[in-house]
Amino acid sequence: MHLVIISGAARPRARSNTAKIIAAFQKGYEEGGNTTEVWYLSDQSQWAGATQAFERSDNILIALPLYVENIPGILLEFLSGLRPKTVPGTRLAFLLQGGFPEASQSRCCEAYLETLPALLGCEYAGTLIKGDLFGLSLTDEKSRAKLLAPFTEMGRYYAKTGYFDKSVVDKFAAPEYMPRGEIRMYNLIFRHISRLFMGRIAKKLGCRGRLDDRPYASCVR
């Protein structure tokens, strides 16, 4: 079975967490002799090819990061240019990843994604959700492999079923909400460690101001 994968991430492929997750998913999906092709919307020269792949394929997966509780603008622009399919039978699934550890943070986007296949003349094949992946590109190779291993397993699962079953997805996405004990512990101790960690990341990315700066606060009344 051939699978067309479209990455809706805005970051270039080399810096994209979504791209790393796709590669892990492909590994599992292709183990049984299946094939894949991937199109990256961060490279606009691939948009025409991605559009053609969407039009000719009946097995499609769109992978994306969570942006402000929903889909990235680059993906929304691409989707708005697609023509709905007139022949039934195309399965459209989604792989949604984000930095928040709680699956509840992705539920708004999941609800939106559930509506898209019908608008595009496709059948909804489920949405795979996983959070707590912000630091994927910042970890060492061993830690990264551990974080990506579950996606390889889900690639095997999807190759067998062709569908992300809701019960399986919810188990994979856990926790839905962080336990209150962990939240209290974070507020007491790890908040300060996280602040220091994020500050170092910001400096590496070129940030020179305070992370908690509110330059427009005086304008809000």
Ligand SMILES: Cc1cc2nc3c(=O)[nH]c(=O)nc-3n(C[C@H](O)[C@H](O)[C@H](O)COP(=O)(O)O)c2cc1C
Contents of the next structure:
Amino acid sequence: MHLVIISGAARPRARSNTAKIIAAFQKGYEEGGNTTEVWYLSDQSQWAGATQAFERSDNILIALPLYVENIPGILLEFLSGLRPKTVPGTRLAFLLQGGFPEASQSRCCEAYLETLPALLGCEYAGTLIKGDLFGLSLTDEKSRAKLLAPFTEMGRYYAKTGYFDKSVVDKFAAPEYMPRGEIRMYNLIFRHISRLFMGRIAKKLGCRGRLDDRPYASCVR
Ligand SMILES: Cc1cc2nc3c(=O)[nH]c(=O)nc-3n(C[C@H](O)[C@H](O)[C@H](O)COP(=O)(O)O)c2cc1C
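Can you swap the form predicted on its own for the form predicted in complex with this ligand?
Every chain and every other molecule in the complex is listed next, the one we just looked at coming first.
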């Protein structure tokens, strides 16, 4: 079975967590002879090809990062340019990944994604959710492989079922909320380590100011 994958990530492919997750998913999906093709919306020159792939395929997966609790703007723009299908039978699934660890972060976006296939003349084939992936591109190869292995497993699962079953997805997405004890521990100890770690990442990404800077604070009464 052939699967068209469209990445709705705004970051270019080389730096995108979504791209790495797609590659891991493809690995599992293609075992046993299935095929895939991937279109990256971060590259404007691929939009026409992605539109054609959407029109001609009946098996589509849109992979996206969570942006401010919903879908990235470029994906919204792409979707609004698509013509809804008039012939039934296209399955449309989603792979939604975010930075914060709690699955509850993604529920608002999931509710939106559930409404999309009907608007596009497709059938909803489920949404795979996973958080805690902010650092995926920043970790060493060994830790990255560990984080990506479950997506290869889910690629195998999707090849077999053609659907992300809600109970399987919820288990995969856990935790829904962080346990209270863990939050208390975080506030006591890990917050400081995390701040140090985030400062280093920010520096690596070119940030020169303070992370808690409030340049417009004087304008707010
Ligand atoms: C503008 C912006 C908004 C974000 N909003 C959220 C959010 O609301 N919840 C969350 O869990 N992660 C959020 N993230 C984190 C990303 O979803 C996460 O780092 C993801 O792995 C990035 O994937 P990408 O590298 O393919 O863009 C946000 C990141 C950015 C840049």
